[in-house]
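The form predicted alone is given below as one chain in structure tokens.
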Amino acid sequence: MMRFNSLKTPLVQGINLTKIFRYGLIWGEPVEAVKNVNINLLRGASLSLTGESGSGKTTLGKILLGIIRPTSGKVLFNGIDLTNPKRVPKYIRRMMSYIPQHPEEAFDPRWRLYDNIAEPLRIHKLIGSKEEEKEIIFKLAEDVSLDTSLLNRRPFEVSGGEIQRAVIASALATNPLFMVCDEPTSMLDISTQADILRLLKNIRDKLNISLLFISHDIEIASFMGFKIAVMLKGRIVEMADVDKLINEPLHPYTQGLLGIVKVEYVSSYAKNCRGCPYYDRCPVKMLPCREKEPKLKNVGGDHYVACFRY
């Protein structure tokens, strides 16, 4: 049986993570989707990633799950290096799960919800009989407040909130220790969003799951996380406890997301920059900001910011 580190030791560690994509017919312009990111999640902790579209949130989440291999850097899960797939024990995979932004894409439309939820159990061979499988699936449905009468329906025969609950049930099937939720409520109406967020929060607390919650909405991010990391052009530019970051944001980009200062929107997924990634839009930029990229540093109280003003 796998032994886990103490609660004070990170369950998931991202160390100097960089991911470069190339777009073009042959060798296009390289784009740093993630650059020099260091990130830790303790057992049972919750970290929210926020930032505008294209800032690298989803890419970082998939790197931490081992879905995407980084160009450089490494990911450790309980001390095991996930960046070398050949050396990752198979049982590690079932300890991680992913909830995508578009829940309908997570399921096979030809299958009943029952079979879609059961798929992880079957893949990892965690069930001994049909009776045991049925008992587990019905329990999972009840845990996520999904009416068991819907299990015989196909994904396109249920509502957005119902399919999202089914996807969460599937993600929980293997009893994961680490879960990445990628904008899981962005396609839902406001009332259903609130229900799903409360459900995820209860699951996190009840099962002691380490949760990485991705959202472009900083208010939702603050509701779901113990800490918030703000991403811009693949970098983490600010990170702090929720109350600290919401009440005392330091980076001009974070202040813009919170509506404290007015900034012009420009796609975050842009070409590589030499200096500060926020230089073109920053209302308080200085001369060094154009030539050098500020490093993320602790400015006190476990509050990190990448800005030359601090």
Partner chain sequence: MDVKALSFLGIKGKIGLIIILFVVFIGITAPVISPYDPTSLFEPFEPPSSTHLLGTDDVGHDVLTILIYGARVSILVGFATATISTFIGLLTALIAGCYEGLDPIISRILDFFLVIPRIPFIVIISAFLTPNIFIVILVLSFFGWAKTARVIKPLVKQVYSREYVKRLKCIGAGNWYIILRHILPATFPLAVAQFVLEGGHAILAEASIGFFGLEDPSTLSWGMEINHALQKSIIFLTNIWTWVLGPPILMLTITLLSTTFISIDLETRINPRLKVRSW
Contents of the next structure:
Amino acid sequence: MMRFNSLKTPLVQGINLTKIFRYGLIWGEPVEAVKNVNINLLRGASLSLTGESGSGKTTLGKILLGIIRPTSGKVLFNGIDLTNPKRVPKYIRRMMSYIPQHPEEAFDPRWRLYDNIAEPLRIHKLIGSKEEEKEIIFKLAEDVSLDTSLLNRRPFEVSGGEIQRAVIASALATNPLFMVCDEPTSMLDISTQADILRLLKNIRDKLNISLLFISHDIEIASFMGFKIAVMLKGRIVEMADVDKLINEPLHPYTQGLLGIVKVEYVSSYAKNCRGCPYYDRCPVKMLPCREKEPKLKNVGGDHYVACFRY
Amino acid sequence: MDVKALSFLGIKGKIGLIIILFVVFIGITAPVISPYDPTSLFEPFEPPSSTHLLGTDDVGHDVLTILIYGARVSILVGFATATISTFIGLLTALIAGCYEGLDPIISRILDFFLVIPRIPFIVIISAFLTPNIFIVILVLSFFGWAKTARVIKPLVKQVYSREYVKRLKCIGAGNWYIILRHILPATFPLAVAQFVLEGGHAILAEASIGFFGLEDPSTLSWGMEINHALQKSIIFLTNIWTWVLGPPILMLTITLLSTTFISIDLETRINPRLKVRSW
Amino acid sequence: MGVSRRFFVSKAAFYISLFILSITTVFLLVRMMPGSPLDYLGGEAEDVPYILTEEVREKLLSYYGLDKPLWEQYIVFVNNLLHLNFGYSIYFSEPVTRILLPHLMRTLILITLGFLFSISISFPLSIISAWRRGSTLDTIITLLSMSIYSIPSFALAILFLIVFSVELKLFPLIGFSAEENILDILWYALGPAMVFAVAESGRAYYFMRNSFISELDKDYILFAKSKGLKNKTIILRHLLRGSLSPIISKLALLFGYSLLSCMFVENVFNYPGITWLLLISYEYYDYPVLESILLIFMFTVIVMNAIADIISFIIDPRVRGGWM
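Given the form predicted alone above, produce the structure of the same protein in the form predicted together with the partner chain.
Every component of the complex follows; first up is the chain already shown.
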């Protein structure tokens, strides 16, 4: 909580981000994966994105990394616009890293773990000699408590938890400032999950990394972040500090996620909607919710919510 | 999808490789091992004897000499066509697979190339240019690359959409770095299988062009030899066909058999479910 | 509904553009061929060009519309095509359709016969070897079909001629009789059709076996097996139904291409099919006939592609994007 207030300039800034996916060349039905999202991430701060599957968490994460180009809006990283990939200097890329959802997909299966971990260093030509590289890799492996004897194996020859450690090591190789973890633990068994989460948290605190942590599990999200943003159908519907959001959730959807209110099961609902994204399922919906979309507004104390009731 | 697939061929592949290497050897050393000069003429239709091991053909060429020089043409056409069309096809597949914006256009172009009937068009093109083997190679590559691209493209797309590629992009790897270091190695075994397949197709197509008598008349190829033989129906009245027609057909068949064996063996290794496309 | 309409519209747009492109390609390639149909207008004297005076020559050129610039010829050509008018053969001095149809019919008879033979060989074999995958029988059949697949079809045809016509004298050496008797036509088509069937069956066997195998690997077949259903029931009720759509659409494609792959067989047997006509019209620069034949080749492939698309659309709901 302390570090959150320490630096005031945002490291990553997403302004009015919208991403519309269109399947098919001319005829595809557009799907709004992310809509009008404003998001700020301070240096060393950590934010968790949560929400059901298909809510656009991963897309938003990738947009902030500049992997996906938003349909409209801007992503500023240290003041540099990432939405124009040609203008992004390579050294900026060094400051980011990405930990994908499936650990076994995160590495080239043909390469040994060692080469995979070393690859970011090689791309940025950060090391002079083979020995130096070896030293750095072993150090990294130690940091993530990965057995160095595994480094000569290929990704499919080690367990999911071990690959995930290697992925984290690789992500740390270039000393990034900003890291996006896309459900890094959802494919692991429970005990490994806890280890990996603790590891990530330690690293974040030690290296002062701004972490964007994506998880569909609000518990894990609250464990990892200083702040939580709840996403629904591509919109951020509520955003606040962890304690506030967990203790007094305002949006009915968040309340549903936390199990405070019982949510009716609705079998199908429209992908794109005109009014409130939660209209179909909301237990406390009102008349304007159908036609008008509520704006995300500050209800005091950095607690943002998009609902007409506040 | 392992690189090991290349160094480790099955029994079928090994047999095919031995045969093809044998044909390559014959082709390369043709001037040394052939008994006569390919232009020298003897009595036509002489039966096999100690002076002409496989007899002579309708104009009096020594059949064995023609056969040996024909290996040279077949191998050259097969190798060159396969190289050119695999190169262009692979490049196209890489571009189409990795640059999403270009994919629809490239796919349409490929679709168009795939409906062009190869042989009839070669017939027409032979009216423009005398089809010496270099023209044949160019024309066959022109028609061949699209198939290679079509086969490799899905794999490129599949690899390109993997998470590790996204991760690499995020940490600053350029598109061509990813293509060269990650995607090319992943598609390499399939490209090799396609290379062999395309080589076989090219050898068959070259023989077909010769078979229709469309090649430059001075070309000494198996297809032309078959064409010359078929023009003279006299060969069927006696047993002349056994040495005039039999050997080139046999050589062509075993060469094609070897390429089929190798490519099918490679493909079963790449795709253990044994999915072999026929087109 | 919306999805399927969109599917059809985009497919139709694609195929129409393919048609236009192929018409243009064929037209340009044929009309730009060096040489002129008038060089051989004599017809009877094959090797000696008929000597034409400049005057007659120009008259003839304007009669056939060949004196106009290429783009005007193109417009006339496309316009004629749209009215299903394939033009007037220069060499044969008859409407193209009159020349083309008998030859096309003979070729169609050949490939239809051959196709029926080839499916009746390869279909049962592919089921057997897919069902008993890895067995000795499967290995033998697969090796055999691979070998047949590699042998060029003209080599097969020559082999057939030598064995059945030269040695055993069962079939005629020459491919046609003067009589237009349907039985005669069938009799002369039988030999080439059999060769064609053998040549094609290697290919057909291979893809059928592959689609059966990928279907057999699916869980529901395993489930049917574990229920203790009889093999016959599983094959008839599950396997065939499941793999029918890829097989039918692939067969449609193969049929489209077989117009091309039978060229060699026709040539060896001197069969008076479309190949013969193609080579003749090529030799004598008979533009209308040549263009028509090439267009037939390309259109068949395109149409068969379209049919394959439609079949897989009708049979396989997954192509439509979601369950109905």
